[in-house]
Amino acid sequence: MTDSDNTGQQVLLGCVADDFTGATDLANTLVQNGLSTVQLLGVPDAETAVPDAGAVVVALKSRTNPVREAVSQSLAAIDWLRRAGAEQLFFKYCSTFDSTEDGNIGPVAEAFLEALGADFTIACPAFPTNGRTIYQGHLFVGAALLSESSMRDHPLTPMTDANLVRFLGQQTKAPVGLVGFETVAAGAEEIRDAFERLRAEGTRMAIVDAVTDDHLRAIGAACADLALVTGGSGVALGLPDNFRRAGRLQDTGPADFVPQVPGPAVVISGSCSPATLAQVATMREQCPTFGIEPLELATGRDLVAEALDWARPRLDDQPILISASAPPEKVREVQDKLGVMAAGELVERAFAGIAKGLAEAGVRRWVVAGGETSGSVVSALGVRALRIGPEIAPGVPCTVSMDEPPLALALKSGNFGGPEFFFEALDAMP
């Protein structure tokens, strides 16, 4: 990464996401809300300069992870962060609520709450602009309750109950509150209130409704004077005017500028939402693709070097799709052979070869959709810090890697973007 002289903006909020995607989601928001935020890839160690921005996110691949080892990572990260300055602390993960009984996110919040002395803080993963809503502490994902959305069938963290208060309360141990929409609606002033009526009562955690974009607003300027917030990106909508207001907030020029990064193009898919998978086949139909098949990289066929083989004549054409994206059923065929968490980390090993393998012939264009991939992706390309700029589609930002040679990444989820997106996330491209 550049080091940073440090005589520019000083880092206002520090943010620790559960994945890749989710934070370059989180960082788009903030970017979008005038707050100028770079991205770093994993546990930054001792020597890692802080980077000049209003907001660093500290990306990580916690969410699936043992409860033990992802609470270890997400303290070390604020350990970071607190030490480059951060005067207040957020928790991102999915909108929506990607997690077990067991965790991760209530581990997380408590032991970041513990770590930071704090005694209070808000669950609310709510995105409207993408369809995830939380009305009186359920969770819909448009018209449908979480439950009875597509992600009944995630196959890593299926997500069987919309009550969020009674889901993260299975994963912490003191219980957890509401803060129901006809508070939020009262706006700011009341949604503070309701947070103190709830810490006097003895709750450490509370959902919190919000159905629009003025809801989350609302609920940001409510949150300024907390040590923690915990959420979807939506929710960090507000944060940045409550530094403004503070006067804490530095006018630097455009908190999007990126550079430009010309170079071959190739997009790579790992995701199986039915979001990628319509994108998937729209690309499908316009450009050379290659397929990952897991049942094959389990019988020892070298598909690394047949994909490799496969794209290096093509890459001066036009961009190409490297994609192990399946529906439902073919998933829960390959769990079936060779169990949940051996079917993914073939293909994320592979994802990582072929990355670093593209890497070497002049690739520096990359588009990638899910959050597992997006992480095995960056991990193998040596990727430790992102400049985030413009915003593809909601939630999808471009970045730029600082380190070199830099690259062009557009880290998607899974679950974001419409079936063009793939075409429109290389049109945006610095």
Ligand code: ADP
Contents of the next structure:
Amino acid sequence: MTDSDNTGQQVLLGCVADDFTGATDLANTLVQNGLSTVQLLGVPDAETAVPDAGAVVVALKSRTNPVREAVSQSLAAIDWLRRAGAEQLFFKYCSTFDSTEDGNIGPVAEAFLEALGADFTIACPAFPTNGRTIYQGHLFVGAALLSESSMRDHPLTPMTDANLVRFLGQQTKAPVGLVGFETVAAGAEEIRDAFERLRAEGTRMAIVDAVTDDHLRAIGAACADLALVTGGSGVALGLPDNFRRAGRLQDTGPADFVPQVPGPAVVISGSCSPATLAQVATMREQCPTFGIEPLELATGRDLVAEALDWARPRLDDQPILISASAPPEKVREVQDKLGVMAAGELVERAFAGIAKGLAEAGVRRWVVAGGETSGSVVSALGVRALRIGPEIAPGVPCTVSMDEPPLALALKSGNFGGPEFFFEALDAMP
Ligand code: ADP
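Now show the form predicted together with this ligand, given that the preceding structure was the form predicted alone.
Okay, now the whole complex, with that chain kicking things off.
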């Protein structure tokens, strides 16, 4: 960013997210609600400059770390955010409350309360736009209870209890309470009164019911004086308005301003989710495409060098696609032969090498499909900070890196976006 982009906005909201695309999703919600936002990758250190933005989201990869590691990384992140001036802290986790009975949501939230000297917070993963709602403390995914949704079979964090009061209670020492639907529907003042009653009873955390965005806005308003708010990206909807009402937010320009980044464009796809498969099928009909075949990589074939030789002469013409995406039966075949983790790592390493080589060849605009794939590409590119721009599709903003030279990046988790997403993203990054 140049000095002319400087709006002088002080950091108001400091956020810690337990995974990379979750952080981007939260940043997108904040920007959509008028709070300029910068996303930092990993725990910032003393050298990291405090961005000129109303919110800073620190993206960790701590969801499935051992509890102690997740807590210490998260504490280091809020320590930096408080020094940067953040007046309120937000702990972001998945809208399906992805965690195990041992943690990490409860322990990280408790550690934050202690560090802040605070005695009460909420836990509200609801995200109605994506079908995640909470009623009587029970989390629903669409019409199904969380425990009867596909999350029941998640390989790392199987969610077998939809009762969040009970489930969070297993992760924390202090009792967990509930602010139920009737109170939430009655509005911000009633919700704030309920917080006070629970606090007086010694409750440190409360699950809060929410079925609509209006509920989330009322909950957000009721949280104005809390030092810490925890939840999914949905409950962040209402937080920028608190700063606006308090006269702390300078609405001097659009919150989603990012500079234009000219230069060659590439789409990298390592997601095998259905939405991505449709996007790859659409783009390969119209643009040059290079396929990454994991079984070939496993033989030692240097597909990184081959992809770069293929890509370099094409960069100035039109966007190109480099894809490992494959349908479930092909992925299973690869995983049976190589192992699930090994197959993933092999492909991610290849993409990291390709990304480095393409950056050296002058690529400046990147569309990346896949959460893990995005993580490996962004770290290969050495990106440490992203300014969040306009939304391309629900949950996916256009971003621009704050390093030199600036890179435009659209980072998409697997199932986001319609079949034309890659072209929409390229159009949004002119
Ligand atoms: P999503 O957001 O859809 O889950 P990710 O990038 O997070 O996408 O995860 C996809 C994983 O699958 C990555 O580890 C990637 O390297 C791996 N992968 C990509 N293509 C293949 C393939 N053809 N066979 C096996 N694994 C693959």
